[in-house]
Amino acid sequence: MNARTQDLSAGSGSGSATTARDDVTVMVAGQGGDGSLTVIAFLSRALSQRGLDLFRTSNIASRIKGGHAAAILRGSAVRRGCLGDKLDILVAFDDEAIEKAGPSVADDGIVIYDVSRGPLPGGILPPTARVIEVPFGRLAVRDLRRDLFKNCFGFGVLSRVMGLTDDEALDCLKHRFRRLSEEDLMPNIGALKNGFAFADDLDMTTDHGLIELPRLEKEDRIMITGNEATAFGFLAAGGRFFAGYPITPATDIMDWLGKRFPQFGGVAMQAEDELAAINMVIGASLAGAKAMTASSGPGIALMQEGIGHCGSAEIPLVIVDCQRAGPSTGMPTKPEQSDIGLMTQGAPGDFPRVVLCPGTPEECFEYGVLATNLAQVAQCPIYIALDGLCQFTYTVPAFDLDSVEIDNGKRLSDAEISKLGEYRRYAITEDGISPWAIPGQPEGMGLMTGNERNEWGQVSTDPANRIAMVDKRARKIDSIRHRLPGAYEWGDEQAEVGVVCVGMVGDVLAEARERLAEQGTILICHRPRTLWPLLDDTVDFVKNCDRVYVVELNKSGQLAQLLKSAGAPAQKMQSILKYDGVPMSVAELVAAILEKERAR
């Protein structure tokens, strides 16, 4: 046995048969800085090039540096917008990765463990799992003088396990590190090749690896997160101003726009806090720019006064709420759906608003466009409610930019203002929407205040005027209701059992429905895409089912409460709730529905 294999446990074996798979879930985990996310990024490109659909997420600590970090990737022949129930492969850079993720390894799973810091912890992995012990860190230091290169070394071993060719693996590394100089790139390539050689010396792989993946023909696709897709839609619809304060998990929107705005004449500003951010976007919108802000629960709470001002003063604005586990600071890196009440009912007083709720990256892009247009048309705040979707990464077909239509609503040109004879910024109209001019347009002067006002914008507390203005603003929602996206519905129309969910739970439910059907439990599924105003199709869905399970990621059943307030019969609904910060798995949802059904 040569030097490269001396650290391999005797139980690792050699020459195992290849298992063909068209659905595989891989986790790479260790401490922050070990390169877990980098290895998954390499693998993402490789599996995407093979034509597999990808879903990628991460589990990281809420701290600036250090702490446990895991990146998880699912590649499948059919689209799956969630993780598999078990890990087929675990690359563990330390014992904490084994302790945390070991129980999730499949019975026939493969574990690649870095023994540089000590032996594999016992009693955690399934006894039938295959363990490949590799001293990543020690060999990286020995051969390349830096522990940093262990991620590339690990990817070399992983490539052999998954049957990737040398060229495929090298392409992934070069693409990821394409901004490095040749001098800096070479040690990484050297580490990758050392990983190949180590795996070859173990004679642990066949010609196809331990896992054989298909090669599929698929149209050109992009990898994108919900945050990025939403920002893309806003940009495509003419959005040109963004202000926000950094907050997990919303900051990606500011970063994405900040990199791309300059070539389109847009401006992205990092404010000193959320109060400044909301007021910046209000000012930009008043000046005629299509404006957006994004935050998470704590930041959205701070913005409530400004959002209410937009509703009162009829100022167009797009607001993205990237929901996370609360209240207060809560768990910043963990997803939840607990801001439903905040978005639909937050801020004092009565004012019109819309809350859109996408469930796929394609819908994130679509609603980024729609929200930008609706804000201009209805002249009110338009929310986009995201959850874990905001930071999940998916492969999707490239968005059709030619299909994007821009709607500026009743924004007046100089010629149109001159024909009015008298410009009234808050003119009372049948649809509740007043024609409006940008400050500075000739003959388009208007007064704008947070106080109640008359048609000319002058402050007024007259009771009759107050009623007229509140009613005018309320009519906006009815005038745009036909433009709001209805629910996405699928399953057996004759099923007695209905399930309602929103956002990231939709893909979990889609897969759970398939498994339940195989076991004889037939479902009809319904995912609302407009949370406010809640549309009739959702209320009717509940009424038409014998019983309905409302699945959501919060403790108080906020979606169920919304359904009840809109007239859905409470006696037909039961909640399935999860609020531990961990995304719901397909197996969990299947078990929860079966338990409810057995309890009847």
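Each form is matched to the other, and the largest set of C-alpha atoms that superpose within 1.5 Å is called the rigid core. Residue numbers count along the first chain shown, from 1. Quick caveat: nothing in here was measured; it's all calculated off a predicted structure. Compared with the form predicted in complex with the partner chain:
After superposition on the rigid core, the Cα atom of Arg79 is displaced by less than 2 Å between the two forms.
Once the cores line up, the CA of Phe177 ends up 2 angstroms or more apart between the two forms. Superposition on the rigid core between the two forms places the CA atom of Arg483 less than 2 Å from its counterpart.
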Second form
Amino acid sequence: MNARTQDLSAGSGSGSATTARDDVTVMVAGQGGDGSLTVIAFLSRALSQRGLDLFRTSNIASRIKGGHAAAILRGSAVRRGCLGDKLDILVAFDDEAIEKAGPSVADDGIVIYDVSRGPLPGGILPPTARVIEVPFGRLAVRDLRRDLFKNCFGFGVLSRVMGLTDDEALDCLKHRFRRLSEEDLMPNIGALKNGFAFADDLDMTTDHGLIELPRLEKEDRIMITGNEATAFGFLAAGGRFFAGYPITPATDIMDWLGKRFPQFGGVAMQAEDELAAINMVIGASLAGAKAMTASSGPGIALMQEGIGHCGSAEIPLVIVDCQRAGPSTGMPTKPEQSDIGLMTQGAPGDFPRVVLCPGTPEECFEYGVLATNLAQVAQCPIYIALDGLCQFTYTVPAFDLDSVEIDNGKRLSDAEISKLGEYRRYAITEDGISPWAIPGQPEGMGLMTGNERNEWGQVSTDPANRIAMVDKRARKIDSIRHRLPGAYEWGDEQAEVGVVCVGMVGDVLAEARERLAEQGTILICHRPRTLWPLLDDTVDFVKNCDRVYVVELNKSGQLAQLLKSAGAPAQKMQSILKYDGVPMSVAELVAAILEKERAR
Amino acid sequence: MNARTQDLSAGSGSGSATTARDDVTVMVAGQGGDGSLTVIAFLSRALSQRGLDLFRTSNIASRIKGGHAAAILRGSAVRRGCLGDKLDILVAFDDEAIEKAGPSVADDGIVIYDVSRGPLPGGILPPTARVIEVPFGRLAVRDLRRDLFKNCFGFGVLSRVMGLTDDEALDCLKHRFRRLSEEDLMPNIGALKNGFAFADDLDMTTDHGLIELPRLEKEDRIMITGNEATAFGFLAAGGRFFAGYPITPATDIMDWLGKRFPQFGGVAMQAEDELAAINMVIGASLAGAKAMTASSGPGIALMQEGIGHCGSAEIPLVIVDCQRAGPSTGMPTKPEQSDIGLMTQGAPGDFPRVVLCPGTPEECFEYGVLATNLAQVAQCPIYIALDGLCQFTYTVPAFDLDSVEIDNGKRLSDAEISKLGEYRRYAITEDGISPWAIPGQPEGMGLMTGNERNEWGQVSTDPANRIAMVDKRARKIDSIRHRLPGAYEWGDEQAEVGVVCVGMVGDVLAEARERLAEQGTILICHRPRTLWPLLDDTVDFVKNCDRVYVVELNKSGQLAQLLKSAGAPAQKMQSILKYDGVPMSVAELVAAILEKERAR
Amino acid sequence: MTTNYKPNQPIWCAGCGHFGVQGALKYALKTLDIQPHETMILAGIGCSGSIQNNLGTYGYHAMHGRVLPTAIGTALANPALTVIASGGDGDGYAIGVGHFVHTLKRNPSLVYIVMNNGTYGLTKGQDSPTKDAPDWAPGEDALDAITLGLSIGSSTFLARGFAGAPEQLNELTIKALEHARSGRGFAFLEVLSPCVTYNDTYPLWEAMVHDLDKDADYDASDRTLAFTTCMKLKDDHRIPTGVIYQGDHPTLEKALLEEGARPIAQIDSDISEHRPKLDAILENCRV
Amino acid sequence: MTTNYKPNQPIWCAGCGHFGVQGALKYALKTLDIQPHETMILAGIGCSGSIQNNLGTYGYHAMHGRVLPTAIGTALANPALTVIASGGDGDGYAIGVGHFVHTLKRNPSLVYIVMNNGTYGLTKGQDSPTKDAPDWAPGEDALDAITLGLSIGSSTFLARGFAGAPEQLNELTIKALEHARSGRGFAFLEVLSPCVTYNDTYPLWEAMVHDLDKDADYDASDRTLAFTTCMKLKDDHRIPTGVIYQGDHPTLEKALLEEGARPIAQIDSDISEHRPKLDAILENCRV
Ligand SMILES: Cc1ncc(C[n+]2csc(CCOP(=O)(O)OP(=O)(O)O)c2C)c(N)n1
Ligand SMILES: Cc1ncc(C[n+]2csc(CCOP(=O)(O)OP(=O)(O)O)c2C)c(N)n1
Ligand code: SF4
Ligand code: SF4
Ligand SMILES: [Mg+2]
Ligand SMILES: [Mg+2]
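Could you output the structure for the form predicted in complex with the partner chain, given that the previous block was the form predicted on its own?
Following is the full complex, with the preceding chain placed first.
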């Protein structure tokens, strides 16, 4: 075997002794076909079985096929919704992986490098990192006839490095390949075992890995992305119609529903464009189906006319905006939080709308349900604002399906209609919401339009009617205000310093707060979960703090602007902004807050 | 003659004595074909020749043809950009006109009613108004064989009522019909003279009208709408390409340019939709032509993707938004100021943009020029926000064409390019603006894209490059900030009470301020003329006042939100809102301010 | 007995062709005994886009150019409805033509009536795509929506009527409704519907129409013949009317909906039947 | 001597049909000796939408589906340029098909190359409008852009090539460029350009293509024959390639631009020549 371990028993202090870790970040990277994602999937199973909480993200380069692909997994005893600052372990299938990810390896990190394609590039890794060089590819071809098996081989080595038992490692393969035939499974297991043997030679036995992970109580958990959780919520709330048009990173939602709808009688349409998509959704919705669309920046822009129209014509609508780095086509695979202005202010005229903004998969699910209900209840557009969280994968407690309640609002039954005496589609009511019949219901005939209209739906420009109708529509928001999710707040109530953020930044802030607390900087944290209407709790929060940092992933401070426009005092707020397409790290946020605090 | 004058010598005090007026509001109303607009056009000429300033608006009902049409003209010694509170004179061609406009007639108003179609409806006009009943229609048919001539007949009576000389009246006809043959002109003049004769019988001779208008010095004036003035500015600044799609009230701009472009070599395209329109404009602009589009709510919504794209790809673009009552199709013929959020925040992502907001035709012209220049200079989208002013007609001092300066920004000549050594389309510069070659120029080849890109225009997601590019684009706004029009401010600098408004509300506020001052309520008024970026002078204005009323034509207080988001203290501001589609009147605004002041 | 909105009086100019379309639609709905509550009329924006207010059915005023995707959404949500999309030539052939192509391609069982007047009536008379040699580009040929329809392989019903030929129009409207209601697919009916105010083509079209239904040699099931005939008539400055093409092709709803299933428009508040399926999805997410 | 961007290396998967298109375009530009600085390549968004970066010309990356109106704007602003619009089938036939119809109708003198691979390559393999029996509605027929083009009376050049037949493709690209550059109008060239990753149709198409240029009986100036031939070949599961139709029709630029006038793209900073005209406009506004 021409493997070589470098610094294996040297390096930063503890030699080859096993380090106990309850928080580990692992990256596997290589070319598109190298199986990096599969290795990370194996590892996800293993760490999850150990009771660790997981957070996973992948990084697929813009090259269309092939090109560089990396997957990163963090496992931790405490739930974390972001990556660690540095890579504790890097499995690199080629030199490009070292070049790209090398600088992120921790000083005491471990690098498993496939030398099959060439030697380890020098000068990139921290000198104190431990490097294990293994010719995965070559060995897989030699022993198993296919380069393909190198992922199992690699996982064999990796599992030993991480102190997993052989049974644990085997279980991961079997779980992942549970739909494979015994015959197809065998060579994979062979490769894994070759990996074990290789590790044995390096003296990494099961009870002598380089890392020791805890075994924790395991609650009932699932692993899911923000997109999937949102789609799931919609489905659970009775969502049965979806129309969309492919766009990164929203397409997942169409795919997810497309696969699951048939057994529910639901319809997922791939439209010819976003204009068709939103109008198909409108057509289905006004006919009575619970309907949703999803898109990202350019597509959401194209949908603005339709969204405003729903606000006017009082048509239920759920729109998911999977925000990505703009403006325009921008950087389609990179997350950002820069459609806040668009969602809250886009489309001409004044109309009622809601923008929900989840920060965890549980909230995605919950707001998927809530948005579906609110759309029916308030008969207006309800946005769900997602960011990078739409593509991140998390372990979370299994969703509580028992908690799902369905609210059809003021939908009328046939019997109710026939008792009305008179049916007016846009009847002016105290709560602004008009009882509603759907086409097909006897005696429920009405007119729907985006023009200003009287109670019957007949076009009218009468000034008094106009005022009554605008006010009616505006009242809807007051009627549902009590159902809108308030902010999630945590930290020290006595703190002078407040921090506000939304979405995917929440989990970063959670960890940053802990670290800052250790260093003596005490924070109170506030994550609004309804962006429109912005609720009083957020304005009050700013008022009650001595100073507030508003952390967001965009250039212009759109969240801060929103807060100010709702009445939060401008002089108390300072922005911390990031807009390079890379999620904010805990270390960055800690540094940014400390810098601001020091500059006072 | 079966005419009858009612209360002609009775009424409010002064009997049939002539009242001197230096401010008069006249409405002419009837069915579509009745010629109301023509009568108002005659009158415009007459009053303008007297040196009065004019303001004109028309009210065309939603009925497609026929239906009710009214035109209103205000003539005043002091320039006024809005109507008087009440109608001093109403010329009504039918009972519908009385029903609709009757309640607006002043107590001492004069009503000229065509009884040909039926008797005067009772109980609508103020009892003290003077009514002159004339069977215009019947007499026109009897004497001149055509109902058509009733407008000239009516104008004959009207001119006597208003104390115009016969020569003045005749001049109006001749000016208006200057392209008619002598033969065609004759019956019109006949009708006019019949009108005079009819007035003679009522003892309304030239020097014995009911109203006496002043004769004032007349400066060099033109009569123009906001739309026309904007288009004119664009043309004067070298604008040569326009693409649009018909939509009320923006179509005028396409028409105006379509008629005048041919002699300038310019091209006005009617596109198949707004998406095509904005992209045609983009295509022309990136090729080097100065290009503009115009639309209203629904169309501006459809253009959002393109507008954001120009912000990203750094393409010059002028967009006129003729705001109308929304949301959605709303009330297409009614003005509103409710796209402020859309223009300042629409489209995904962060990008540099400017929103100019004129309040007079002079400013429309000036900003038409400025927007065309700024688009070239900053290579980004420049909005011109219009409201009802786009369709109002005003007399204003003739535009000063000598003052038009053309700025092509950093457009490179062939010679400059060949001296560069290296041409990078998106070269990072201190002011954020990259020197620019157009296709066709030798050695100027470059790549343009809405994706994030490096200096050469090659797609890049490199984080450092991203930051550099976002910052570069943002710097453009700082580079042109000094060229953005500050607010127009007037009133008493010592006043505690400030009032902020934009666009067409400005002239209403001007008059309201005068009236309030007479009553002892002293105001300082502030009309921002750049909405994005909102300039410091506006924030400072709010800070410096004790309290500020923000007056706007929408439901949600979009202007107030904008002020707050820029840092104006929320607690100082109160909104005065109107959103019924009817322009705010001076009396309404006076009452609203007084009410707020009393409620303190 | 619950009362509903009183159907509007048409707001069209006297003599507008759109009256003819409304008359035919009323006649056809009555003849086929289609109940107002089972009928959903969707219309675009334009003078034509007010027809949905006048017939006492369910009515919806779509965004300009978007009536077809909207109608598809409605038809899929509730296939029991008689879905009638309608609008002007500006609406359907300018801003909406992309959806027209894709709707022909999808072949959903609904009716689409375009009131073609060669102009944008509501916005006061700009030339539309069916205007020959329009102001804005005198070289342009008028768009022929029927030949366009013929070029799309999945189209199943393409017909043209004339507001000046009410009996034929009645018949064609009935045939279009029958085509869609019997689940054969997308029934497209263009009506030459002159705008007396901005583009009065009554005399012109009166002289140009050529009724293919009356031509015994004509076979409307032959797509190629249809195309050839349209081209020939065009060369002769004639406009073909009648059922120009009728054929069969799988429909959208057959591909997407389970036959006989409860329409998704009828929300089931009782979700218990779905619970096991939701549980299974959750199970699949467990790690 | 000023240097410019270094043309990009294509980012396509090995074997992607788009290489073929790029090769043909390069060949044709060279053969016709068209200078890079006189050439403007506009592309849509998709894998196809990166071709403009690779040839050293002026290049623009349009919004998804909007390359044609953009190209029209460019061509009118500067008719001296060789304007080449390009993009994928998703870009051109799904979101962009309305513009395609209207561009055929307007007949501007520019080239449009669609790389048809039956899929959305860049977004990872969803079915496109040219996919027969797509996932999302198995009943749907593939869109045939050439027959669609034939149905528009003002179309003047409709051709189809195949990335697997490079010589024919070279020829067709040259012909398309010549058509547009000689001011005959809109030259539409669809290229069958398989996506080896998501929809590898090389063998399928290899077997189906039928080169009409080689058919001596075929007359590409006969629109009706072209349509009939396309239909017949379709029935035989064949795909026609070659110049399928070429004819003459007034062009957009002829209608809108004065011949020989200075392109409006070349701003004249000296406005003095326009001053009298502006004064006259002002005069007309005086009351
Ligand atoms: C997005 C959008 N753009 C433009 C308009 C303005 N608009 C209203 S109706 C209409 C066209 C009407 O023409 P057509 O569809 O032919 O109907 P007709 O009035 O001739 O019956 C237009 C352009 C609009 N309502 N929405
Ligand atoms: C408005 C908008 N919607 C969706 C997208 C996402 N998108 C990018 S490329 C593409 C389709 C690519 O397919 P095609 O045009 O056939 O090109 P190919 O990749 O197959 O060459 C889509 C839908 C987008 N960029 N913009
Ligand atoms: S304007 Fe034309 S289309 Fe509109 S109602 Fe009148 S005649 Fe009909
Ligand atoms: S994904 Fe398909 S279309 Fe895109 S580059 Fe690869 S082979 Fe070509
Ligand atoms: Mg029309
Ligand atoms: Mg494709």
